[in-house]
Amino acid sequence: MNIERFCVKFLARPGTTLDDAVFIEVFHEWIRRHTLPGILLDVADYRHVPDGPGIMLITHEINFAMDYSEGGFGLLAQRKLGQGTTQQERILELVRATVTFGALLEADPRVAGQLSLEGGAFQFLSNDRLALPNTADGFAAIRPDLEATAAVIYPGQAVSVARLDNDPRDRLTLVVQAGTVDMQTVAGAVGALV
């Protein structure tokens, strides 16, 4: 399996009544302080579309948004370009990128105590539908991949890879999920850099 477009997604736990408005804020901080690693480009508003990204940070390797789409409202990560040479590293490499970013973005004094992550379990989502698509025969092909890595993600926890039951032309979206784990915890096993 060979899928450069995709994106992961953390959901946030129940109880986040947060003002999205405080992101804006948030993220346009990080870009003037070079707060993760990378091209920091831009901040957009998107929280007029229905189910839709909400507040995004642009980077140059991948667009963060915290996202209201594909099953409720979270930290959505999708990947433009990156390292990695197989299908594991990269998925692997965008998870580590995912969880660097919702940990600050919790500790940050503006969000801390109101945002959780839900680190147990994530969402896989294709962007390439030639490649991967909404079918059984996707599943089938990315599941081995997603297992491996969630291995590495959640190690010595049973983990389970369903694929969502969404409309066949929706993005193949599959859930990963290990239990109750926080986002310290998988930053720790990712090396993520908090």
Contents of the next structure:
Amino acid sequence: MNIERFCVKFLARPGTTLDDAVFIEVFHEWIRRHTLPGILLDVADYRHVPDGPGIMLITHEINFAMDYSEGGFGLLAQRKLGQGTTQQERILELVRATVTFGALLEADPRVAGQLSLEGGAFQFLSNDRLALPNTADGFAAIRPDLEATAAVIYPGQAVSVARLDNDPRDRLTLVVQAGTVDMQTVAGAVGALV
Amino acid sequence: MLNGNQPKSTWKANLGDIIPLHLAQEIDEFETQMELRRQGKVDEKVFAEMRLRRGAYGQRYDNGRRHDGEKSQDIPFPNVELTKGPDTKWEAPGMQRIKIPYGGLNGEQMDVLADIAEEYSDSILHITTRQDIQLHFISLDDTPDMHRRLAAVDITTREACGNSVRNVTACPLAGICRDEAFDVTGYANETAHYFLGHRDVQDFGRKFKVAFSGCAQHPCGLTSMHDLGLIAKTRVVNGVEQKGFEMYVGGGLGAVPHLAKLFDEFVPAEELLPLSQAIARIYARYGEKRNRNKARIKFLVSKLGLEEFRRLVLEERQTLENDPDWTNWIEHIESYNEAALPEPAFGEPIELGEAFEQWQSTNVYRQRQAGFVAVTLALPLGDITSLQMRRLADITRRFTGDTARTTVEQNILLRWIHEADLPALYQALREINLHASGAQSIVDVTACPGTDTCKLGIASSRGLGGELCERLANKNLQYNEAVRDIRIKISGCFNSCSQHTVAEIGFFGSSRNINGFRVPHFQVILGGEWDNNAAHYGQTFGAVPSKRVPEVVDHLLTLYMEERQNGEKFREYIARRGKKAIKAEIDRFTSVPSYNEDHSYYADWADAREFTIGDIGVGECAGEVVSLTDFGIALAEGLQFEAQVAIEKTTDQTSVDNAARLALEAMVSAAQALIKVENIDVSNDPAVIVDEFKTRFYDTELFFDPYAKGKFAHYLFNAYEHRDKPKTLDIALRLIEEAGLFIEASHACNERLQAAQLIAPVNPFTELLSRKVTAVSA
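Shown: the form predicted alone; wanted: the form predicted together with its partner chain:
Time for the whole complex; same chain goes first.
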């Protein structure tokens, strides 16, 4: 399999008490300080959209959103372009970037204690209907890459990779499930920059 | 089985048999031009116009710089030397505008729009005030495939931007309206397709907007503010009913709004296209080409006068060779008739409670066809997610004859709903969170993209819009009979993209310098008329700090509810109270606490960055001189206000002359204030002021707006040059608008000077020129 456009989403654990407005302040600061790798561009505020992408940090390579769309509130990372010659490298790179983002966010003093992301499971969404459609063939094509990548992300853990039963017109979505794991632990496993 | 070893599939190959040949060729040509531009074989200006004619716009920060709240930083885009237009980086994200003629969509199109929003954008579709759809944060490299996928469902982005015929809009109630003369849907669509790529619309100096309305009294078509406005009419000739249009030309909002003028009381349907074509040819031939600020057709109509313009058009019409495409569609016009599903989709009564009742009271329109209703989906600030759009496509198929329409109030309308299906429809909409009440009411605030993504935005229109929506809805004002029909529209700059000029309460973004800090402000526009196809434009009442706008709205609404007489409308109330009284009320909200006291005033809504950190540190020495300039500009604002008051109650010739004189004095006063930055002893003689302003600020380009360039200075020069010519009411109104914009430009110029920290004691002009910092406006 060989696709460039895909997303991963880590859901927030229950009990988030944060006012989303704080993300605006944090993300602008990250842009100013070049906190994340990549070319950081801008902050988009979609708080007014119900079940929408909330507050987004737009970068040249990835759109990061504190997202409320299907599946619940969480950190959605939409890969637009990036590094990696194999699909497994590309998935791992996006997971690494997302975990870096999540761990930094959880640790930010304005957020700490009010947001906890579940690192032990994530969704993989194909964002290229032509190359990887929402079909059984599409699932079969990407599953080995995702299983191999999950073994790196969750070393020594039992991991399941299942296809979400969604509308065929929606994006092919796979749920990668390990145990309960903190973002910081995942960050360590994937060599995140935190 | 999919695997990585297969040849890479492409949308071009996959959709090759589906896309109409001419559309496929256009997209291929654009892709070729992109490649040539990458190779440096197409000039960047030429490519920019090509790109715009494919609807691919630039977006904020695409010059590769962004102010982070402390300083302006370079954005290290890859391939930074490659541009897609002057000072526009190829790799920078852009905006894609998608034309939706008359706002008409079907389920298949909605599905594809959802898909491309997900894959190429940020999963948000934005409905515009001209029934288009916009996607943001798009990579130019993705546009050919995106265009192919749209073309496969009969959507084109061609001429969505650029100097051509833009989206043809129409009343979304066409065909179901209780008051229309007839259904204008087909006429709008045929007009759109006739002019799409037509040779006679390729050489305009500026864009050309067309709108259709089924009646004169409702606002849906907004024909009065369009370059070409058409209102459906019928007449009986020899016992036979004829369909035709009342035709208007030369309307437009923008910086200086013009109400369209009646060109013809009745243009038979057969003459709609040939006469429109003649108008297009006259516009292309005689319209301004070099100065884009004077290039809209409204300026040509004003310059020639309506009679001469009409004579030229009618003369041109006679020269046109017959074109079968003018009329060959008329016999099939009935094919545009929409129909409902034969039976209700569900129909069983469901108990849904008060929320459903409230939703019905604000979002449901009873069609003229008994038993059917149209339902407006109130999209917050015009936004809908890709998932919602896909689910809405299903709802459209389930409950209607597979049609929906976008509206100029940034909403979506579902038509031909069986009344018995309303509870089931409400439930379905509730499942995807599109069941908000208050459509087309005071809580349904309209906002242009503003500083979120627009390169021209000065203040955060969407940030303010979101804040007002929430506050007003929390007060349930959408159910308050007294105020529910008041429209609030917010633009990020003076360019009226939110149509703030025709709202009862409008705002446009500006900024002010407060003790060396820049503070986001909004100009308050009151008294516009949304009804009657936007027949009256509002007037400015001065600028208030952005963070105090909610207080202003609250105060105005409270006053109106307490003081209105005999059910008078908001516009009538403003007129009765008078400009001076209302301005005094608004002036109560112009103060700004010091930075140390409350620095939240120094940032915009939904933006943590300080609005202008570059102003911090202006020396005390500069402060004194600047204060003098600020003071002078404030005097100019007062004169401009007096000009408005002069023709508020009476419009006899004396009042008109007085208003025009005051408007010119306001501009001269602002110019004089700027000159005082260097020459505190500047003369009071207007001739000397104009001359000195030209030398110091125009010839040096210090006064130039980064985008409008010298446009605002020309307002002064023209007004002064023609100061002794007779004045009409139209001229006086235009001068007042121009004076307001000249004053805004003076504020901006003053702030640029301060941003560069070049106010005395150094000579700002010598220094500024040597450092070439005229573009310090971020």
